[in-house]
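Below sits a lone chain in structure tokens, taken as the form predicted alone.
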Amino acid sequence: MGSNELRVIVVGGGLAGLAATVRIAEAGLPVDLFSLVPVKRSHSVCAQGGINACNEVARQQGYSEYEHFDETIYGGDFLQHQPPVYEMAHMAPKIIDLLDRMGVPFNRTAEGMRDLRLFGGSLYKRTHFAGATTGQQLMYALDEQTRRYRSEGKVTAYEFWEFLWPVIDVDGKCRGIVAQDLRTMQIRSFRADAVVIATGGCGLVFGQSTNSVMCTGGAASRCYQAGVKYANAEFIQVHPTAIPGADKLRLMSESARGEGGRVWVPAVKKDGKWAPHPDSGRDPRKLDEATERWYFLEEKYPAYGNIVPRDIATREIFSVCMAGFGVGGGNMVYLDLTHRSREFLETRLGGIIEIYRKFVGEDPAELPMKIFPGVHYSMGGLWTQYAPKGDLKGMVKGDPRNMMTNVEGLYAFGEVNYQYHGANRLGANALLSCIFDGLFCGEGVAGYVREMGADPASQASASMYDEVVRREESRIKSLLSSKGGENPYQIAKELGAEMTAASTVVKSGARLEKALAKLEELRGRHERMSLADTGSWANQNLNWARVVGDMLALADPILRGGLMREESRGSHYREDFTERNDERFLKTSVAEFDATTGRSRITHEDVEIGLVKPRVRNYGKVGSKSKTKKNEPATASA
């Protein structure tokens, strides 16, 4: 680092992070991009089902970016901030267009239009994709233009290396992060002007989930026991179909719905009502499809049907489950696409129908899916700031506030921000939020720099960077040296079987406490434990035990998140509480970490709503009387 120049450093390699790499190294800002694998292999490359942006077919439609605005707040149960969602939505067309012109084979139609479909949430055709390896084709994309700075020295890779610790100064300023080699072990300090922090979400706190084994929230963890608040922590997404699996779970994208994928369960009528059938293991080719299978999420929600969002339709096959109608009586329906052709199959899914034969060995052209739902999303995360326009239609361009947290000079973008997706995310708004983070907000963080110009942190004490590297290698030492008898992996088993349990699908108080007790006891444990290798090269033991410890520290503010807030909203559905309560809860849940107690304290802010008041949820279903019309905000709460 030259002795006044100035530098960012860019934690993740998803889509995220790489956006904001380009970004920032467009802006002629030289990046050290940080990546636990190799960039290719972060856990964006598995996104699958698409990216929603409206278009001019979207248009033909009657669609509109306002409207996907309003669908992802509605969605989101009201409770995102309204501006920073206003300005994603309004700029996804041009994001499109660049990723388009990036070289991305996005699917086309006959005419060579970007082609369009269904995703949940939406009666529009809106979500771009290619293939169902969506994510694996935006990744590419972006490594190529991230690679085009690495070969003019404007981004240094540093793959396979850990954040450990951001240094923040006295002034409460982020000057640089701490960082661990994996294969050697070392640990040093880097310095930087500013840090963006892009590393996912936190699935593996759940144990199983769809997410990629080093999706723990370990750096989110770290920041937010170094001081940096943690926003919505209760709100965790459930996908409504993943394949049950004894070592993870393996998503079967949204886009088998929204291709025409059908829900179902054996069942058969008694007095006019659906019961469970009495042989629910059979072939099910040789079910009556009028008398033995009840398609219950287009009987419940005739307007959506199979493309409700995910928090509806997650509860719904969990609860016609727990009714004991699910597939040979366990914890499985069937996701049925056998009316579709092979030909359409392989040409728009064929990236999920190869992971469906290779790991259950049936072939989905022939029999239907069988599937349960499955820890896939974390809408929380680190706190984040924004500066508004003054009619709240957006975000101010290029403003440094962007989504920077607590901590000055340190930014969340990607899943690790709670921004853009409130209680419930839509399919397909997680790859937009991701870019539009790392190139609307990249151009704020470039900006930020350029004022840090007369103090760099170059120039800043090399005692504060040798104090913290201290640190973190006295932290190794004291697990290396433990002789407790504990077995982290052991630790990690038993917390994701009870964060399951008790924080997933269905909620309530009592079951919370039983959860929050259960996290004392895994922390003493935790003290306590003793490493099978304690060698000094690529120790995996090693990292998996300080990990471990992390995610403890991030299920308390999402247990005790969830039992302070007592009503349901979106993902978070409360049995014991089971209407939303705009008086109380229309507001964000804020975590800090109390370094004493190692507990969080949880306080509650309010949410902007200046531009699409609060109305009744309901997506059309039987019963409900509520209506609500396209492109006019209601003003009725629930």
Contents of the next structure:
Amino acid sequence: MGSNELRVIVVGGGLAGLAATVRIAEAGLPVDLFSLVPVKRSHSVCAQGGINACNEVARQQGYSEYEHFDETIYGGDFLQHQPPVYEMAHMAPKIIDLLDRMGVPFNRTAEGMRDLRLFGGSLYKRTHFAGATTGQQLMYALDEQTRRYRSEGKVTAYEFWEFLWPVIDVDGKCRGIVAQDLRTMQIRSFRADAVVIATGGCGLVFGQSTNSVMCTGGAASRCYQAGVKYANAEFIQVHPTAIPGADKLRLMSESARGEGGRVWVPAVKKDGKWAPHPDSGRDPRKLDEATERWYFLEEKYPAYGNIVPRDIATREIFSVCMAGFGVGGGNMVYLDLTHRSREFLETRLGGIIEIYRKFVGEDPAELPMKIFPGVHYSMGGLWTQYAPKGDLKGMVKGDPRNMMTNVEGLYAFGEVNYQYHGANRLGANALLSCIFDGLFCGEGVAGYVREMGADPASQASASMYDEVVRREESRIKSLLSSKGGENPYQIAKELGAEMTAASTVVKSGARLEKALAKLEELRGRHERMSLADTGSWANQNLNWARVVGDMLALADPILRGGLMREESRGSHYREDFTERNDERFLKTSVAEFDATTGRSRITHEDVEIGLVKPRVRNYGKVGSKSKTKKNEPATASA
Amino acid sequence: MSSKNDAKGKAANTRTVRFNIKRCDGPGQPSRWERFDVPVQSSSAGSGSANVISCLQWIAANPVTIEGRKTTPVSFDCGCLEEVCGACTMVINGQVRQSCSCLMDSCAPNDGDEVTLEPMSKFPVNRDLFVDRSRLFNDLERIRGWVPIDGTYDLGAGPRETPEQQQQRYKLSECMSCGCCLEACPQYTLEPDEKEWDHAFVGAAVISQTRYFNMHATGKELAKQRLDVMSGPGGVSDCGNAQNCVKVCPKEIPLTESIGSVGRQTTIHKIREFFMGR
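Show the form predicted together with the partner chain, please, because up to now only the form predicted alone has appeared in this conversation.
Next comes the full complex, and the chain you just saw is listed first.
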């Protein structure tokens, strides 16, 4: 390292991390990229359905970037700051063009244009896709561009390295990180003039989820424990359509519904009302379309039908199952694509059809799929700031404040950032927000680092770094020597079960209180573990035991934020407070870690709603009192 | 992963599957076999089948061999658990495959069935079933596996493409660098020495990626450099045409077609070089 050379660290090699890496390297700054896995294997590969952007067809039907912005705000139940969303929606078409230039094999029309499909929360086709593995395809394109910079020596990748702690100086500026090599178990510090955390979500806090095994929220939790604020933790998206499994819940993309998939349960009409079918486990093909199948989403939401947003679909599916309508009396409903041709399914949904066939052993072209909601995405995340334009229509380009946390020089991009999605994320907006953060806000990082030129991390005192390394080493040593008998896998399992029971589709004050008490117990037991492996080479047992503690820390604001939010909004539904309460809670929950108790302190701060005024959000549900939207087109585009 | 079954003895609808696992403490260490009995629930409506990963997770929580000896949890690599990340490749009952999609319902349906797990043999072992596939990523760099764009600024759309070409490219782009094709290939051999990687055989996955990038209108710009690698040591001519690769590819990528295509491109490239000079 040159003595005065400026450097940036990016932690996380998913879409957000790689987009940031590419943009920052392109700005001429060397990047050190840290990842738990070879970056090509990051969790972004699991995204299936697509990526939203206004496009020429939709535009000529009356859609616009503004509509995309408005849908995202409405979908998020008005909880997000509006200027960043405005900027994102307006940059979206350019992001698609860029990905196209990078070689992403987007599906094509006969004329060779990028094909489009419908997605939840919109009546226009504005979702671009590559089969049903869009995330994988976008990841690979960015992995390839990163590889190019790696080959030129502008990016150094540290794969199979785990981020342990940010290094923060006496002035409160982030000056690097401490990380651990997952093979040699070596712990060392790395200097940097800015650090971008792009480590995704925290699905594993809930035990089973649609997330990959590394999505523990560990890195976010460590930043939070080091003093970074954590916002809107209670907003966890439960995806309506997942397949249950012994090790994880496998996602069945929303694109299945976007491409015409119909959700139904076996039922019979009694006195004009639907009742559970007496033989609901029988061959679904033998159930009569009109009299034995209740298409409950289509019936309740005539405008949007099966493409209502995720929080609504999830609650409806959950509630029909709770009312005894589930297939065979269990917790499952049908997601039916059997009316589509095999060829159509292969070219547009091949990836997910394959997953269903492999993991369930049935063919979705022949039999309707059996699905149930599963924990999927974290709208909340590390608290970040932004620099709004004077008229609030977007962010100031290149401003160092964009997506910087409360710790100077420490940024949060992608799912780990709490911005953009409010109380509920619309399908196919996640890939967009990840890449947008990397590209748009990456520029601010480069600007910030250049401003730091006079005081580079390469010249900072070594003792600051050594101190964090020593603290991390002693933490590991105490984990290895602990002999309390508790098993980290058992603690994680109990945490997951408790979180799923208390804090997913339906919550209540009493249940959340109970879960907080359980959390207290688990925190105590985590102090009394015994590790089955105390070795010093590729010790996965140790890394797991450590991150279980970080999951326990992060579970606290998820529960406590939910307890304090006495309203229902987006993904957060309280059976004891069933209405949205803008007066009290059109606010961001901000959690700060209290090191003495291990708990969070929650405060609330205002949301910037200067562009779109909050309105009733019911997606035109039959029987609801007020109309939803100003100008809903009568039908979806052709 | 319930301990209730242990306390009460075997619960109804639970069977025991015996895992024979080849273990190794680290690079250069000898390997050994350990056996574990894992309770597996029959899949029923709403629960889904157990797979190799859920069994390894059970062993991690209960690391005791059939002899009753306490041991360390087995190290293994995994990620998405839905066969798109490519991390969890192992040799299972002698066959290389993704362990997440290896369901107990089909692989060990009966009480007492045995499952043998080994690490891939073509890559250095980090520990147990966790191997180091850096060479594969090095080879993607060797062939310049990227589209040389002019930068990330807004320069309009990419090239138009027919649906037929898109479908062909998409199929190739599904390669998740899992390494199954390399494990099955007789010509691809273990090479722990990094210095040798730039001469060693690249194998089917990387040949197919060469074809993929050469198909793209902008990607083509680097075709010549890629074909230089493909016509050099470790290039496409090292392929012995065993055709094992295509049989084990979990994504059913037409690897032999790719090898044929890159072989032809390389021949033309060499002829052109011969007549036109470099």
